[in-house]
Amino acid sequence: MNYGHGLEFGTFITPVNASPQTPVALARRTEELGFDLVTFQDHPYQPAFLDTWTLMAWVAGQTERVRLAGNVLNLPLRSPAVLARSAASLDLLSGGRLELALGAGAFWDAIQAMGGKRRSPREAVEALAEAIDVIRGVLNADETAPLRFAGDHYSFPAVQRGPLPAHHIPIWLGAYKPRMLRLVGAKADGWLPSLGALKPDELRTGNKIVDEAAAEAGRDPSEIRRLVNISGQFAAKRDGFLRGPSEQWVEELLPLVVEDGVGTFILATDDPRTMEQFAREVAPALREAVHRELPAPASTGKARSAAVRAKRREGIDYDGVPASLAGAAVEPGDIGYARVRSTYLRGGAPGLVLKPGSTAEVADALAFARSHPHLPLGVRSGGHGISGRSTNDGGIVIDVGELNTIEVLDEHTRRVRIGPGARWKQVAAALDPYGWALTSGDYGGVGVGGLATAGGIGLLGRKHGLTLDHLRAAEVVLADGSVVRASDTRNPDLFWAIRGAGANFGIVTSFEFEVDEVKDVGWAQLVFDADDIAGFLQRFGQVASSAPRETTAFMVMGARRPGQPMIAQVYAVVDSGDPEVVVAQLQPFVRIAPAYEPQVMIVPYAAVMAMASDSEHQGQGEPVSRSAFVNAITPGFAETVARQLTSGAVSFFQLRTVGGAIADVDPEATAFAYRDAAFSVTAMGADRHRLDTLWDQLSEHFNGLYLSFDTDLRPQRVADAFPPPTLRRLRELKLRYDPDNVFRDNFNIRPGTPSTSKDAS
């Protein structure tokens, strides 16, 4: 039988250290034949060899594509637990391109001359067993706890697991006996024998044993991949089995496909003459011959195994998800999963993440969404999204990461087209050869899609007004599935929506700005002396809004702790490379209060963005953040703010600056109307309840919310967000563009009309 597996073929070199850069250039040729797949023997005992691992990660550096394996580990000698992490390394290293084939051992006196331990055939069996749980075990990056085994053979008291492989890393086993070949049916994705070494039939006796293990385990038979190791000669006559002209290899081969299931041949030859006759004349004859006799074309995706199914969540139709993205749908088994569950501060668990990587996807995966409206749906660019729900629980995901593209339109207009999943970082790396920079957030490793359709409130606010300022078009991807073009002239009442209130009326796959020439800016981050909270607070707000406009600074407090002062940190941008003119702007805000060890200097603004990390998100709980716009830092307000840190329940506070350019643009040109605000405020606590209370207490204070930073879902907040003409604008327009309310899971506006309530929950 054929099990479905797309044909793949490979190689398998012997690591002679006589020659060390021998095996590297089969390598390399092997890559450049077209190979899948590179393979190595490893006997660690054997002194004429290289040792197996280290070819193997010197292979990976040397190599681009092809993928790389032991054939087979020689598990005696090798730890599983370290085993493990070093495959999650390599594989992390080598782009995804290791897959680790085991052995239970032979040459036991050579291997106990190393220092490993003699095992009966039944021992062997069940150490390798007991391995693949722990390199299983590690490999799951996703579960923080410690890995705790105690088993006849291992035992690892406490082993941290990771780093998460850059992909599902299979196991493949050497097995020719049948303990071994049903431990293959049982915990395997691959059986590794060697052609040479079985009888006749005992290929299709060895899957049988694999298939009953298999379906005993309560798995399908076709999760575990069929490859053989085979060696021959070419010849002009026929001389035995694969001993003969490359026709006859084929009609050897193609049953072996067919009717016996190999979806992998390695061939093992050191002669690269013979490696190149094979990747020429056998391979692409033989795929061409297994296409004509198998019934239907073999499967050229990965099978989900029975584990990973089994994690699905009720509700979501995982069979129907859209062909185009079949490889790029996370599901909650997934190695991968642990990579996009959470958010930078959120964490989640959704059913099924989509990584779309074209605009025609993104419409393929929000017809796949809308299919399952009793799910939430959460739109993600680059997951910092404190109140967006960029994840959820049990629902649908909408990742537009793999959507980063930079692409400069015209220099002369300095037009440039951005994708939303480019992160900050890497789109002022990219202008800064140019000498230009888009004004952003105050962090490179936000996504753009989010900030740049809430309004993009950063650090050259004051001189180059909101991110969303700058945009000139956008292309967009409807409730229904269409795609649109939105600016001045084509479609423009959604442009004027999507500039502040973007997350309710599509999903923006490319945006066209219009950026703003930067050359080296002053940066300072500030460290003060705050006991005198209020007071502190007073003097930054009038220096800060009465500063000049090449000035932005930003300012954080966190809680008082008892018996420790109280610090405040004040980070600025001053738009200019001139020392005098840096100096002379910071000055003021010198003088606001003590300062410990101020640090100024001159950077391009790409190197104040480049400080964000790259690492992965990895939010926990839910983020409590509350959010708002005043027009003064009064004596009342800076006294209520004193007694909130002072309390506990803030544990983090910031004024952002505003005003400046942002204020220039009229308040009803976008959809983000709050124009005439000095300041944008943010605190966040860990109790919600307590920290709602507290911040209703400042409500008098407050003239409209920035939503990026809200995670208050009270119906009200929606309205603190806009003015009402604008809001009832924004309504009449979701009953144009999104009747069904499918991007609801958000700060959501619904449809409505101007003869509807003005309630916008």
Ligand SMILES: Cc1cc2nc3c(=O)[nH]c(=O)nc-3n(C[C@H](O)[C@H](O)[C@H](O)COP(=O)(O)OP(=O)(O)OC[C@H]3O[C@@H](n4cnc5c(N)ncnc54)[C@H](O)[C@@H]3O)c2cc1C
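Not measured: the values here are computed from a predicted model. Numbering follows the first chain given and starts at 1. In this text, the rigid core denotes the largest set of C-alpha atoms whose superposition between the two forms falls within 1.5 Å. What changes on going to the form predicted together with the ligand:
- Once the rigid core is used as the reference frame, the Cα position of Ala429 differs between the two forms by less than 2 Å.
- Core-superposed comparison between the two forms: the Cα of Arg690 travels less than 2 Å.
- In a rigid-core overlay of the protein, Ala217 has its C-alpha displaced by under 2 Å between the two forms.
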The other form holds:
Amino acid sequence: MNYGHGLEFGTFITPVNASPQTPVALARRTEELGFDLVTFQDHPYQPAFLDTWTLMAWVAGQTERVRLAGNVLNLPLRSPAVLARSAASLDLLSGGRLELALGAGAFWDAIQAMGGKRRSPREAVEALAEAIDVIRGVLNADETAPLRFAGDHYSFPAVQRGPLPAHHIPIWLGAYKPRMLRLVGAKADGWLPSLGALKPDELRTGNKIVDEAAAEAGRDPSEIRRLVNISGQFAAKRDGFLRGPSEQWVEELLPLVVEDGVGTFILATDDPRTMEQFAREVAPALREAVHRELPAPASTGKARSAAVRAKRREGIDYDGVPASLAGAAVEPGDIGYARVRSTYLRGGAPGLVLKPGSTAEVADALAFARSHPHLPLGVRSGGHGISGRSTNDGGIVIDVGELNTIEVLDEHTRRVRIGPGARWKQVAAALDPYGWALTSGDYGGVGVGGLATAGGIGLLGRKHGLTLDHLRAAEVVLADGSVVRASDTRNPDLFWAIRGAGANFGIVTSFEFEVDEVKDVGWAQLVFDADDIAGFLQRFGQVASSAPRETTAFMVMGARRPGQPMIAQVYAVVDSGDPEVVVAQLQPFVRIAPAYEPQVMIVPYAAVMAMASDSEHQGQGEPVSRSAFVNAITPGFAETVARQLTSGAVSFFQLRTVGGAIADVDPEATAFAYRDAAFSVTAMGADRHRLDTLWDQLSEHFNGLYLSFDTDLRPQRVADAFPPPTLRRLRELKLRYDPDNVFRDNFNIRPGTPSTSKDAS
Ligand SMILES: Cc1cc2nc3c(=O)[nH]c(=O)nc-3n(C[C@H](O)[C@H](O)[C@H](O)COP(=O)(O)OP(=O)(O)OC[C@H]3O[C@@H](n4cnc5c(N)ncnc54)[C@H](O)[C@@H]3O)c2cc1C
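Having seen the form predicted on its own, the form predicted together with the ligand:
So here's everything in the complex, that chain up top.
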């Protein structure tokens, strides 16, 4: 019986030797020789032994690729709750390289001498079963409530869970007797005996017990990896099992794979020459031999446990995920799902998140998504979309966050290629050493993909325009899976469309930008007394829109709180490193209203972007936001906004100065066409209906809107975002590039013919 596990090899090292560095050196050698795994004995009562956990942490810091495990960890001397937290921590610190192998306990005198509790064989197995539940519970940091556990052997009133590990940490058990083997089948991810401790047939009979227990527990036996510790000696002459030349080892190990389903061989040795010979002569030859015997046996993809499968959503062909994405698919039951389910502002529960690592994989992911036409499809780069359409409920998300490289293509023309998954603070940091910057948004955590396909209204905007004004070419995966280049000369219509309406036309997998020379900038943060809300808004509007182009200023207000003064925060970038220029351009702002502790610094633009946090997305519920462009802050507009802020319906109001270089570009040059406005305004609230009603009352002041700041999915918003001729052209192009409307989940532009396009929505 083979269980379809890819073949892996490891070493098994004694945590003591001539010097404490010897096991570390052996572990490093393990990695150099290409083994998958390095494991260490764990006997915490042995006088000269290094503590295994400390050794593993040290080794993790000294290696880069090889995975680590105790072999097997002595559970009676370790609290399972603390062990789980240690495991999660080391897994995170090592980049997902920690595996857990546990033992129920042996050498009870020694355990008792170290303060551990002596247990009968039955009690030891029961305690291990409880410990597995505790460990899994603590590792399940998706749950926020503390873990309460009341067992016969362990009792925890409230264990704090987490941290969430970097990968699903498998639990393997060192097991020999039926009771333990049944526990493996019922709860573990792997069976790890030492071959030398088994009688000839015990691998087979043990597998049978494990398989039956797995089936009884509703599990697929192939969820359980079969590992064995092996030892032997290389010699010229054949002299017994694993005592002889390399080819004898291969002959003897082969049936263990083909007939007994062993997927992992762990070589117990502290001799570097034995490791080397095994790695050079046994492992590759055994792989080849297995391949000959079982041409298509071993999927290296991860078999999902019954528990994970139970959380699958209706209507998704999970088992049909393309092989290229097998390791890049995150399901609701997977560890790490919490990291990908939501966006910055919106809570989500997608049925499947695919994380392709190349353009070809994006095309595979898209083909898979297209085979589920009934499901929502989200496309995610940085997950900061305000409308949150890069997540969904029960649908598929293609997350291109892994495509995040930043390369300088040509220093002379300042041409830079950037992946959609890069964040703007990474872009700014990468360009800074060249004395360059690419105008982006005001928050360095935002992703390149969503922002660069919609606009990019940022703090260098009045001097350097929109982000998409710097785009010179892009690679796009279209709805039919084809990969095309879009530029002024290649697919120019598509190039026009993705600069403002990109979400509707494909998945951009790389952007080529021409960036600007930007040295240090003036960075100002000002806090004003804005009790006279309407007057403040008008004065800010007047000063900000008449400032020189070097200065781009944004203003934020919250709802008026009873009994508290109204505060306005202004933040601005002056594109000059000359303190005199910076001060001169900011002076008029300081006169708008009484200011509290103005802060002005001369810093690299990258330092402004670097202030964004790196925390994972934990959006909840539905964000409620509305957007518009306005040409001026008129008294009527300012007074209505003041009333809205006072009513409490608007909890966040932002004015961003635009114009300048943004308005220099011909409105027909890109799908982003409302370029003559002076301000982009945004309001957020908690009650969608209330905010929509108030915002719609302001519509006479509006001159278009920026879809990236809006969450109102009524079709009218699309008509507001694009002037009629632009929208007509977009609908015609949509018919050409995405006739089946695959990309529809984020402000959909419906495909239209020239005649149907006349009604603009
Ligand atoms: C804190 C914060 C600050 C912001 N500041 C600014 C700002 O200063 N200026 C500004 O202009 N905007 C700003 N935004 C809005 C932001 O630009 C948009 O929400 C943008 O879409 C986010 O990009 P993302 O890749 O992070 O988002 P995601 O949520 O990953 O994507 C948003 C949408 O873009 C589309 N999309 C994503 N990736 C691709 C791709 N590779 N190809 C095609 N379509 C794609 C999808 O339809 C997706 O639903 C801000 C948002 C937040 C949350």
